[in-house]
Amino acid sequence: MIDLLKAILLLGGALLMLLAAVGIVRLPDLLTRMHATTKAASLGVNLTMLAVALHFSDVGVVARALAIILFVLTTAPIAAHVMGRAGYFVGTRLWSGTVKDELRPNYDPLTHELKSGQEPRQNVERPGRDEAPE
């Protein structure tokens, strides 16, 4: 039964990863190809981690597949989400089925200030280095 599991495991693994790399070729843009590699390659690794864990049953392999599961759930969407924002800073376009760009009202290209859009009113509209605040 054990080795079904780790069977379904292994499987189910390589071929999120599959997909991973599939997604990295097919998919139009920087910002879908890095979600199908974040989700699918994360999820792929976590399953075959697990296969690892239970076959070798070994308190040191166990601690060590559970230690580089939790590393690849808390850094894989982390650095995805920041060479997102770069390659957006940077100028790579957008496919052009995007629906929404939510980015594009509150960045500005030749200061490279990004807002949140929450900001109180008299943070939005700064005075400048000559004009002396109110």
Given for the second form:
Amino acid sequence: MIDLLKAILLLGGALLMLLAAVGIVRLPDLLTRMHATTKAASLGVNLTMLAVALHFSDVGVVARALAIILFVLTTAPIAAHVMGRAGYFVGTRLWSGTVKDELRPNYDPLTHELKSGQEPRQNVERPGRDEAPE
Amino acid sequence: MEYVIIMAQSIMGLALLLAFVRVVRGPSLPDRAVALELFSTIVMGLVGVQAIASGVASFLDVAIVIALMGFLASIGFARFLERGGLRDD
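Output block for the form predicted in complex with its partner chain, input the form predicted on its own:
Below, the chain from earlier opens the complete complex, with every other chain and molecule after it.
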């Protein structure tokens, strides 16, 4: 019974990693590639570590496996967020079928200034951004 | 159980090959950085399978260290890109 559960967890984790790798090869865009890898691969690691915890069934090993799972679940979104932000700043091209880029009309990539889109008119069109404010 | 371990290892090896394809072909540096992050994740899974296959629980420490290094490497790549390092796209 435990062996069957371990086999299911191991193969499920490996197949999720294969799914992430297929996604990173096939998808057309940086952001869609990150969407494929960061979720599927971290879930694959979690399933594999659950299989390890079931196999050893020792307090120290189970605690370490759960610590790995917690660490991966904590750091994978942070790394994905930071990489996506850096990719947008660098100016990677989005996929040609992208429907909406809400950041483009409101964001100035040179000064890293983000507008809300609801400013009064004179604030938007103020000339001379480099001058010191009075 | 041996067949399961061999199958899991071969599937993860195939996943490593596909990620390597993206590292070689990736049009820009962020794509390659994402593929390297996927590398570290798959290698963590391989280390877990190896811990089951050999029965040595100390391999989990290796997995912890690989997770730390992968996270710090992706943060470092992102800082490097934002500060304006050299790019080839």
